[in-house]
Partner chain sequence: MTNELIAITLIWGFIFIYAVMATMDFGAGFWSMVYINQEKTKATNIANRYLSPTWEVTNVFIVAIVVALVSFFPGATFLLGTVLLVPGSIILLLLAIRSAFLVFAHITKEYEKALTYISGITGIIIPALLISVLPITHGEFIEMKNGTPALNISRLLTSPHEYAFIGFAISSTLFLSSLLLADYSNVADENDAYRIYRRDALILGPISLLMALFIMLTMQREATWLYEKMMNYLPWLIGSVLMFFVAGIALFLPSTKHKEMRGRPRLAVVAIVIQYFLASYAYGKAHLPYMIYPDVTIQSGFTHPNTFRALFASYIVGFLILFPGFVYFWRLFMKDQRYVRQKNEG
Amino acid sequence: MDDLVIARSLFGTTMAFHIIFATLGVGIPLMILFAELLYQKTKDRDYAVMAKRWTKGLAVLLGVAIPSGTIAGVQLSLLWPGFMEVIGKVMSLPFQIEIYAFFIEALFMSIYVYAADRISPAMRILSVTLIAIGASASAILITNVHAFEGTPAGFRIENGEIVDVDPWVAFFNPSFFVTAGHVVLSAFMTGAFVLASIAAYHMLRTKHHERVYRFHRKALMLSLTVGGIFSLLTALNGHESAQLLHKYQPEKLAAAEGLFETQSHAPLAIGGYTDRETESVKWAIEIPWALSFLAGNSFDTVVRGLNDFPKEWWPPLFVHTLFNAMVGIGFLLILLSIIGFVWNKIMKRPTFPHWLMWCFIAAGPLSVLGIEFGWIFACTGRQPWVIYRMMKTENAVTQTGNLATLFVLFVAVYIILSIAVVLVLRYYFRRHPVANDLEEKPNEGSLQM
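Present the coordinates for that one chain in the form predicted alone.
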C-alpha cells in the first residue's frame, strides 16, 4: 500500500476507535442528568442509583476517550501536514475554544464524582448539566473541522497561498449548524440505546430477583424513551443533511443513492449495491420521486447525477451501502422504541417477550455501528477531497514514509485498550453489584459517587 492508503487507514482506525468513547462521553451525561432530575422529582432512589452507576462507567470511558482524542490530534499533524497548514491559518478557532469546553466538563465531572453527597440537589443538577454541555460543546467544536472540510469558507487559495482569511466565516461555514446538530443528536441517541442494551441484558439475567429486575426495567424504559426521541430527531436532522449535500456536495448525494443521470422526480434506492459498469443500483427497492423530495422538498427537484462530474471526482460507490446501513439502523431503533413504549405504557404488559428483549440488547451495538457507518460515509463520501474542491487528499498527506509500522503499533494499542476497558468495567460492576446499591440506606449517602 502507498502512503496515502496507509495514512487514511491509520487515521480512520484511530477515529473509528475514538468515536465510540467520544460518542458515549456525550450521550451518557444526558442520561445521568435525566436520572438526577427524575430522582429529585419522584424521590425514587432507583434513579439516584442509576446516576451513580452510570457515572462510574462514564469515568472509565472518558479515561480512554481523552487520550485517544489526543492521539487523533497528533496524527492530524503528522499524517496530514498540507491539511493542517490550512487549518492552522484558517480554522484554529474550534481547537482553541474546545479547551474551555473540556475544562468545564472536567471541572464539574470532578465536583459531581467526589462531592455529590456534600452538595445541594440543585448543585448536583447544575454540575451534571455543565458536564453534558461541556461534552456536547467539545464534540461540536471538533467535528466543525469536518464540517469545514465539506463546505469550506472564509479563505481562498491563490497561487498556492492562503489569502482573504476570515476565521469566523470559516467557523460558521454553511454546514456548521446541521453537522453540529447531527453529531449531538446521534450521540444522545447512542448513549441512551447502549444503556438500554445493558438494562435489557440484566433484566434477562435477574428476572427471578424482583427488586433488581424492577430497577433495570426503569432504566430500560428511561433509555428507550430518550433513545426514541433522539433517534427521531436524528432522522429529521438527516433530512436537512441530505438537502445540504444536494446544495453543496451533489456528487456525494448522487453516490449515496447510486444516481448516475441528472433528473427530476428522482427515485430513492433502498438496498442493493451500485454497479459501475451498468451505472445502476442492482437489487434495490426504488421509491419513485422520493430522492427529489428528500433533496428539495419537491418531487420535481432536479438531482444531479454522477455523470455530471469527472470520474476522478466520484466518491467510492460503496458509500451507497454505508448510507443505507446508517439510515436502516436509525429507523430500526425508532421502531424498537415505539414497540417498547406501546408494550409498556399502552398495553401495560408486566414483562417483555424474550425476542423483544434480545432486540433491545442488540440496539446498543447497532447504534454504535450506525455511528461508525455514518462517520465513514461522511469522510469517504467527500473523497478525493480533503477540503472539498480546494485540496485533494493525496496533496495533503505526509511524505515521510514508514507508516506501515505505525499502523500495526497503533492497532495493537487500540486492541489492548479495548480489552482493558472491558475488564475494568466488568471487574468494578462485579465487585459492586446493583443489589448492594439498592440496599444501601439513604442516610448513608444514596448519591455517593
The other form holds:
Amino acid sequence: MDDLVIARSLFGTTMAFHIIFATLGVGIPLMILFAELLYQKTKDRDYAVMAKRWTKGLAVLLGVAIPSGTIAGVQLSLLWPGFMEVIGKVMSLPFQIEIYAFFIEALFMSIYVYAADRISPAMRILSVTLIAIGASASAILITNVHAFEGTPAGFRIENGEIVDVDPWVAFFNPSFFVTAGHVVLSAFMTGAFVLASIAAYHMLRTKHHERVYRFHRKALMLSLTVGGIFSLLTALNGHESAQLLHKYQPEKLAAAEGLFETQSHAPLAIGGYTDRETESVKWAIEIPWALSFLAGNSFDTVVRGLNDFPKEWWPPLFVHTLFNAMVGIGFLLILLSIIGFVWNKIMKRPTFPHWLMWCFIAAGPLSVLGIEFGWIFACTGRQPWVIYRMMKTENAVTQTGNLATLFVLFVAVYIILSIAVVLVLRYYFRRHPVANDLEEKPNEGSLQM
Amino acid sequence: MTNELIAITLIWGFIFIYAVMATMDFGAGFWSMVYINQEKTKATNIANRYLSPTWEVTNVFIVAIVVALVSFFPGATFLLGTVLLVPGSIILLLLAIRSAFLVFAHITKEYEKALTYISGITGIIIPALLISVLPITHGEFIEMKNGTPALNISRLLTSPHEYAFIGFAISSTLFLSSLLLADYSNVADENDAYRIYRRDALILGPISLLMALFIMLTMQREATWLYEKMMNYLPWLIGSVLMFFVAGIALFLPSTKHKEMRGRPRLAVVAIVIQYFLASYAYGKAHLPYMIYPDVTIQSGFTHPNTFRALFASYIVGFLILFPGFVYFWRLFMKDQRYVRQKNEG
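With the form predicted alone done, generate the form predicted in complex with its partner chain in the same format.
Now the complete complex, all chains and molecules, led by this one.
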C-alpha cells in the first residue's frame, strides 16, 4: 500500500470512529434538553431521572468524543499538511469559531455534570441549552470545512500562490447551509433513535415491572417523536443536498446514481451495483425520468453523466451503493416513525407489537450506519480531490512515510476505547438500575448528577 | 505591533495558559496515583476534586493552540506537521487514552484504582513528549531526506538538550501541581493534604530550577543562536530566579490561616506563575523571529492578511462571549466553598 492509501485509511478510521461519538454528542444533549423541559412543564419526575441517566451516558461518550475529536483535529495537520496550509490561509475561520463553541460546550458540560446540585433549575436548563448549542455549532462549523472542500470559494490559485482571499466568502461557500444542516439534522435524528433503541429494548425486558416499564415507555415516545421529526427534516434537506451536487459537483451525483450518459429524462437507479465495463448499474430497479426530476424539479432537466468527465476525475463507482444504503436507511426510519405514530395516535393501541419493538431496537444502530455510509459517500465521492478542482488528495498528503505503524497503533487504541466505553456503560447502568432512581425521593438530592 | 507579533503573542498566551492548566491536570493525575493508598490524608480526593471538572476545559486549549497555529501560521504548519507526525501521534494516543480513562474512572468507582494508574503514568509521559516540540523547533533535529524535511529521531533521543527539556517538563509538572494542590487544600482546610503537598513542592522546586539551568547549559552547546539571544534577556531570567526564591520564602512564612502551620501557598503560587512567565517570555522573545530555526520565521509562515483580520475580529467576539462563562466556572469550582470543602467528592 502506498502512503496515500494508508493516510486515507488512517484518517478515515479516525473519522469513522469519531463521528459515532460526535454524532451522539450532538444528538443526546437535545434529548436531555427536551427531558428537562418536560420535567419543568409536567413536574413528572420520570423526566428528571431520564435527563440524569442520559447525562451520565453522555458524559461517558464525551470521554471518547472529545479526545477522538482532538485526534481528528491534530491529525489533519499531521497527515494532510498541504491541505491545512490552504485551509489555514483561506478557511481557518470555522476552525477558530468552533473553538469558542467547543469551549462553551466544555464549560457548561462540566457545570451541568459536576455542579447540578448547586445551581437553580433555570440555570440547569440554560446549561443544557448551551451544551446543545455548543455541540451543534461545533458540528456545523466543522462540517463547513467539509462543505468548502466540495464547493471551494473565496480564493484563487495563481502560479501556485493563493490570491484574492476573502475568508467570509469562503465561510459562506455555496454548500455551507445545506451540508451543515444535513449533518446536524441527522445527528439529532441519530441521537433520538439510539435512545429509542435502548428504551425499546428495556421495555421488552421489563414487562413485569410496571413502574420501570412506564418510564421506558415515556422515553421511547419522546425519542420516537424527536427521531421521526428529524428523520423527515433530514430527508427534505437530503433532497436539497442532491440538487446542490447536480449544480456544483455533477460527477459526484453521476457516480452516486451510476449515470454514465448525459441525458434529459434521466432514470433513477435504485439498488444494484455500478459496472464499469458495461457502463450501467446492474440489478437495479430503474424509475424512468425520476433522476431528472429530483435533480432539477422537471423531467427535461439534463443530468450530466460520468462520460462527460475525464476518467481520472471519476469518483470510485462503489459510492452508488453507499449512497443507496444511506438513502434507504433514511426512508426506513421515516417509515418506522410513521407506523409508530399511526399505531399509537390514530389506531390508539396502548402497546406496540413485538415485531415493531424489534424494529425500534434496530433503529438506533441503523441510523448510526446511515451516518457512516453518508459520510463515506460524501468523502470518497469527492475523490480524487481534497479541494474540488483545486487540490488533489495525493498532493496534500504527508511525505513522512512510516504511516503503517501509526495506523496499527491508532486502530488498536480505537478498539481499546470502544471496548472500554461499552464495558463502562454496561457496568454503570447495571449498578445503577433505573428502579433505584425512580424509588428515591426527590428531596434526597437524587437529582445530583 | 505588527500583525505577526500580535498573532504569535496570542499563541504564546495560549501556550502559557495551557502549560499552567495542563501541568495541574497532569500533575494532579500523578499525585492521585501516588497517594492512592493514603486513606487518611484525602490527598487523592483533593487532586480528583480539582481534576474532574477541569480536564475537558484544559483539553480544549490544546485544540485551540493547534488551530491558532494553523490559522495564523499556515506556512509553519507544513513543516511542523511533517516533522511532528510521529511524536504528535504518540501524544494524541496517550491523551486519548488518558482523557477517556479519566472519565471512566469517575463513573465506575470499582475500577478506579487501575484507571488511576493509567492517568498517573500518562500524566508524566505526555508533558515530556509535549515539551519536546520546543527543542525540535531549535532546528538541529530537522534534516532533508529526498527533498522532504524529516525528524532525525535517533539524534533527538541522544541529545542532552532534549533530556534537559524532558527533565524540566516532568519536574515542573510535579512542582507546579503540588504547589497548586497545596493551595487548593489550604483553601479547603485539609491540613494533612496541605502538609504533604507543601513537602512535595519543597522537594521538587529546587529540582525544577536545576533542570532549567541544565537546559541553558545544553542550549549553549546545541542551540548557540538561541542561547546568545537569550542572554540579551538576562534581567528577565534573573527576575525569574528571584521569584522562585520569593515562592520558597512564602512557603516558610507563618500561615495566616492556621496558627500552627507554615506557608502562604497563594503567595507562592503567584510568585511561581510570575517566575514561569518571566522565563518563558525571555525564551519566546529570544526565539523570534524564528518559529522553526532556520527555515520558518513568523513572517514567512504568516497567513493571508484578510484572513488575519477576520480571525482577529472573531477572537474579540469569542472572548467577549466566553469570558462570563469562565468567570462563572471559576466561581463554581474554585471559589464555592460547598464544592471545595465537600466531604466526599463526586
